[in-house]
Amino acid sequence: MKKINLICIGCPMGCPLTIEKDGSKIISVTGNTCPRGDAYARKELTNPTRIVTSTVAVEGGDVMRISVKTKQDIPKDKIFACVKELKNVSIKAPVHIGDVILENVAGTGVDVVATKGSSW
C-alpha cells in the first residue's frame, strides 16, 4: 500500500490529504473537510486537470491584450498545446468578457473565452 499527501485546492481551507493507493485502486482519502477534497484527490491522481489561464493579442483595441481562460478544466497533460495554440492568437476589437476567443482548444473540446473586454 502506497500513501500519498497533497494538499487540496477545491477550496480555500487547503486540506493536508492523505491518498492510500493499492497499485491503481485509491483505498481512501483522509484529511478532507468537506466532499470536495475526497473528489479532488480521486480525480487528481485518475485523471488531473486544469483551468489554463492566460493573454492573446488584440488589434485596433484599446489594451494590446486581453485576459482569456478555459471554459472549463482541460487535461493536464494538454496545457502546453493549449499555451501554445494561444500563442498565435490575435483578435480584432471590439471583445467582450465571455467571447470564445479559441474553440476547441488542443482538441480537448474545451474553448478559450475572453474574460476582459476591450473596445475599438
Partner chain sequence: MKAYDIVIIGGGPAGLAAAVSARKNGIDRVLILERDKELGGILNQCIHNGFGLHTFKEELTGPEYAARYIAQAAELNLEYKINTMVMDISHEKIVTYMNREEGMQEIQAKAVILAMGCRERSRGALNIPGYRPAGIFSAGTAQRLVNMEGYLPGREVVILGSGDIGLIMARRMTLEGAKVKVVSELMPYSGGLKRNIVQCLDDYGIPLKLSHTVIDIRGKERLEGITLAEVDSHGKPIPGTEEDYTCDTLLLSVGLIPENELSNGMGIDMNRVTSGPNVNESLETSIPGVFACGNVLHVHDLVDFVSEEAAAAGKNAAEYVMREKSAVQISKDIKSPIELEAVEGVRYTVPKTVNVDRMTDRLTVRFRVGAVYQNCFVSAYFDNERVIHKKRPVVAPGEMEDIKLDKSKLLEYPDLKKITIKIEEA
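What we label the rigid core is the largest C-alpha set whose atoms superpose within 1.5 Å from one form to the other. Residue numbers count along the first chain shown, from 1. Note that this is a predicted model, so its numbers are computed, not measured. What changes on going to the form predicted in complex with its partner chain:
Superposed on the core, the two forms differ at I26: its CA moves 2 Å or more between the two forms. With a cut-off of 2 Å and the rigid core superposed, M13 has a Cα displacement that reaches or exceeds the cut-off between the two forms.
Switching forms now, from the form predicted on its own to the form predicted in complex with its partner chain, please provide the structure.
Partners and other molecules have been left off, which leaves just the chain.
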C-alpha cells in the first residue's frame, strides 16, 4: 500500500488530498471537501489534464489580442503543442465569447474558444 499526497487544483480552496494505492489500484481518496477532489485525484494519477489559456492575434478589431481557452481540459503532455498551434492563429473581428477559434487543437479533440470579445 502506498500513500500519495496531492493538492487538489479543482478550485482555489486547494484541499490537501491523500490517496491510498495498491499497485495501480486506487483504494481511497481522502481530504477532499467536494466530489471534484475525488475525481481530480483519480485523473491526476492516471491521465493528468489541464485547461490551457492563451491569447491569439485579432485582425481589424478594437483590441490587438483576445484571450482564449481550451473548452475542456487536455492531456498535460499536449499543453506545449496546443500553445504552439495557437501562435499561428489570427482571427478576424468581430469575435464573441465562446466562438470557436481553433478546432481539435493538437489532435486532442478539444476546441479552443474565445474568452473575450472584440468588435471591429
